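Below you'll find only one chain, the form predicted alone, shown as structure tokens.
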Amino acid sequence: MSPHLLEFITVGFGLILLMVEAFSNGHRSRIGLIAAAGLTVILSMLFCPTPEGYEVPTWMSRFYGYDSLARFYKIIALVSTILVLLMAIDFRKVLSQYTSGDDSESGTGEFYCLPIFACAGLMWMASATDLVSIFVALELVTITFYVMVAYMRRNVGSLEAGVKYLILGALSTGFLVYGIAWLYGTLGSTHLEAITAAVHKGDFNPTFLLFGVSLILIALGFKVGAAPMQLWIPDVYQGAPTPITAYLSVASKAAGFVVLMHIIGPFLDAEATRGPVVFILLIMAGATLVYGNLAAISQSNFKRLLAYSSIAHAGFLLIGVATSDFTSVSFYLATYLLMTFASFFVLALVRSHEGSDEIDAFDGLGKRNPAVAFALTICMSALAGIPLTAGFWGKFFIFKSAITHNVSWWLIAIAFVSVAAGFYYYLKVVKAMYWNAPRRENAIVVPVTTQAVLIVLTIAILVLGIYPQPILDLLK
């Protein structure tokens, strides 16, 4: 199977699934069953072998190229599709009594449908060699994105969050497409190899360009929940159905650092760019860190939490960027999608049976339900960094990177702290699974798709928690 076509076939197969749900009748969740079954064959397609002198055809040449980063993430888009299909499958009670008002599920089928194109351009983006082709792809899964955060409409939260995902999405829009023609005018090119060797050159104005490089680090702080652009995402996870926050925390953040890695790293090689793009990364870096734990920490919903978390976890993986060590970033990334979807899964549960979203109704979970409470414990001490999680190695590549390259010593100092911030508002979690009183004594009945995501999850974490090594045997 060649490479380049993997897109094209999930772009064939979200446009059937479309077709057969116009022209289905009953419960719509076949939909996501027949979706995620789908993606799965695709994602199979991923690791059969490369035909021998595989290249990207001519036409497609300078918009797209395939290596094994970019076989990585498409790895990390179609994964997380598929789980966020599964998990919108069991959530579809709470859809469909914001979409159709009752339990028809008339109004879910195109939920089930969406994140199939949202899929096709995190692949893309993945691929993306151009400026043009990288905003694009973007597009493309940012107007995915406005659609299926707004999807539940008869809940004000979705429709709030839809409209300020919207209004925000569309201003880092405007700063990304500002700062392309910043960088064409500078380096009379879009296409990334002409960047590079115009940056290695070195004849170029460097005021002009470092403008057009602040404008696109503005641009993909937004995509990936960086400060100065990280305001939208605790309302719009907070209003947003939870599957599709998990999708926005999980998928949407890596693809925005894919890009940033792509756009960053001729900056990040040449000496005359090198010293500037380091330093706003850094600064970027450490208001982030501060600004996404402080605030967890005095959070009572859950959703929130998780919201400030991933802006917190953005300034980790900023760090690794600014040290130019995409491996550790990467495998950041990969470990978060574990540790984050089964605490979605777990959330997207409790959601159904409470009816609620903050902290509390988690209170005595480790009574109604030990596994559950079991999972989520696990992975609360992943996102904290406990050792013998695989979120440990995260943080410790991470840290490795940091003090290898010598980066400055209040940086270092703010991700220690924030490290130990970390350990406080993830594990009051914990304190309320355990140790306060559940409010009700029946216990929670797990659907067996929750129950086997959670297994396999929760085993994940475990073992690359101990040996990491099959993470970094796909990034070689």
Given for the second form:
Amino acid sequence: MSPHLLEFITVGFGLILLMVEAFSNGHRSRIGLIAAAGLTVILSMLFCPTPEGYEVPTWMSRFYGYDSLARFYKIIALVSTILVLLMAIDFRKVLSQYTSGDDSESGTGEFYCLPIFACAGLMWMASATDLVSIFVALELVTITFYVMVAYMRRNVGSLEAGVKYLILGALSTGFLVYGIAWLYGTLGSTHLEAITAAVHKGDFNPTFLLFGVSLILIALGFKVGAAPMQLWIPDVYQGAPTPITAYLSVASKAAGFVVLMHIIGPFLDAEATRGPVVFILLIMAGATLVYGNLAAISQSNFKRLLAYSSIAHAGFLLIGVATSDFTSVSFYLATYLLMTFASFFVLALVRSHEGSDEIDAFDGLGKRNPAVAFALTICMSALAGIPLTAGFWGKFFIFKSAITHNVSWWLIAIAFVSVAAGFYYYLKVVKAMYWNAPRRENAIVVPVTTQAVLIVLTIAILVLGIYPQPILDLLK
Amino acid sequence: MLFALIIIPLLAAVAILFGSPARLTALGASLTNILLAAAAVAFPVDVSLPILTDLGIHISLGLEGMNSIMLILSVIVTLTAIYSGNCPEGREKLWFSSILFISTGAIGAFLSTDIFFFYAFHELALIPTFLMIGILGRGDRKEAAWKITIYLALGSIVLLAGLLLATAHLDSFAFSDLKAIPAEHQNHVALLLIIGFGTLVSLFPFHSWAAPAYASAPVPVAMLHAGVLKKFGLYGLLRIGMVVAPEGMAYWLPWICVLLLGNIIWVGLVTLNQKRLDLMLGNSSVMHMGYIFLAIAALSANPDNSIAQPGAILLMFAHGISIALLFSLTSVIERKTGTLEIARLGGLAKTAPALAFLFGLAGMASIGLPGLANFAGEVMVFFAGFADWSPADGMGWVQVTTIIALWGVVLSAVYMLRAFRNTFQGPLVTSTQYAKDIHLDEKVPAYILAGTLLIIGIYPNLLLNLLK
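Starting from the form predicted alone above, please write out the structure of the form predicted together with the partner chain.
Below is the entire complex, every chain and molecule, led by the chain shown above.
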């Protein structure tokens, strides 16, 4: 199977599914199942060996590259989209409540098709090798997200989130285009290979170049949720439908990071630009860590807590980018996917049952459903970075490369304090589940899909916590 | 075999969560572990499984002498912890699986001969401790649970920074590759390790989490933490700190001396003032850490000091056993009399002579009565302060500290004897009038621990030979 066909297949699949949705009636959630199954087939194609001597055809090689990193991020995109679809199926009660108004599922069909287009964009982003194709792929993803964030149209929070995401997203797009223009003006090309060559030659005006790079960093800061463009995150995360929040927090962030690594890579390589670019990245990382962790401490809403935690994680990841340790960043993102999705599955479950995202909705979960509480305890420990969970390895690799690269001590100190702060706010959830008395006594019933996914994710977190090699093998 | 030592309690804990009979499973697992540990110490076979070959991280387990002693301590205290305390009705799953998880963490950490897993296993105990104190603790349990968790997390993070900095210069995680790192980095590494490990050991001024946590923790958790887990920091300093940064440790020697005196004298005075038995024991265990730090100080000042390390290890073992015994007996006292306020107790020896005898033995051990294990350890530590020293050298930091630290022995004698007198002697009071004597079920752990104190006290070489 030639890898460059995968995006075409994905888009085609999405279009067909839209037609099916339009001309069928009955349970819309079946569309979600079909979508998840289709994407699983595409995912399995990625694991087939590429043909001997495969090269991207010349007509698209300027815009499209395929290597192990691209493959890795395509896997992340596909896995997270599949998980989003599965989560959406179990979330349909809340979804239909806020869409059609008559509790039927008739208005929710597109909700299962849109993620496929976002997925195609995310996969393309992983392969994009030209600033123009990066931009187009990014917009495909962002525009799909505009729709999905505001999907629960009878819910004020969702609409507000949609507007905020739209306005700030448009702003960041502006920054990105402007930055690309400055890069093109300074280096004379939008092709990343040509940019690398030009930067190494050193024949350019460094002020203009750094101005362009800064603009791009700000725009990508929006995507990954890093300071100074992180302000949208809490509100949008809280308002968006929970599966979409999970999608934003994992896939959108991962895509942001793969683009960041593609674009910044050449500048981190070249002697002339490394100093200032690393400096900007470290400042961003420090500010992101401080903001995310300090603000997370006082949250009483679980969804907002996860929003701030996702900002905090972006801070750690930026340290990895600044030390050019792209393997660690990718590894971290993969483990982050597991723990975040598992947490969001539990959140979606509790939301469907209790109608609330507050941490006190989790009170006494340890009594009402010990298995789910145990799984969430593992996830929270992993997010906090407790050893023997997958989350620890991510932090461990990042810290290790920060220390070997002699990153300035104040940033390392901030990062370590952030980890300690994380213990507090993640354990707050564990505390609610076990220390506090339940508000209601009835047991929480877990749908089969959620149950299966939770079991798989929890086991993966624990197994990778002891033996992380499988993920690293994917990156080779 | 070494793998089995970790996997058995872990599997037992998981089995309990899935509904196998809690107490029985826990007892079975810990008994099996004692037998396995004995076999492992007698016929040590190191094992190693590669985890990340690029970084040289392995799960490697081995017995090198020092950790054989720690292993024996862990398995003994685990068994007795399972026997001790009063599990609330309906909470058996949480109670026994937490004990086993904590024990797994301790055993794993002591057995590891790889820095990564040495660190990682220790953290396994964090969440069970948090839950046990928070849910089943007494008094100010919520505050105590948060305090111990945040302190230990912060300490571990500082420790991780130190370990990573050290390994960055070593390019290896294996204990067998540990060697002194370049001199210009030693001071930083030593400082981070002293603060990191020190917080875990409740070194003054990072000690304030310990006493309230032990007082409000369920008894088995207090036994395991004060008896076993806390020794992790000391073991780490001896096994890693002294090896990778000997000059750094020597550089910070004055600070170590001052801080350890904080433990012995300051916390000793605090202990004198305690009105409750459990708080007094919690504080006394913080205080006794100072003596082991004294051995570390002696070793920092003079790495050739041949009795400092055996003395430290012996004292760690003896303190672990005696404090576990004391906590276990304290819970018996509370069950029989309904109170731990020293002022509301008295004359208990008349109604519960066996309990009085055992508590007296443990108390005497902890203040260093000859013939019991702690004595051998303390004497070696104090001698280590003056080892290879001649009057012509004048008094150094270590010597002065040793002399002041000796006063700590007086302090412990005062608070321990006073507590014993007020609890067991004098006229009977309401709470002790109808108290029953210690029950057979409660005697088992007490006699195991007391016997160990006695045997090691009479023949410490039984342990010390393992160091050779």
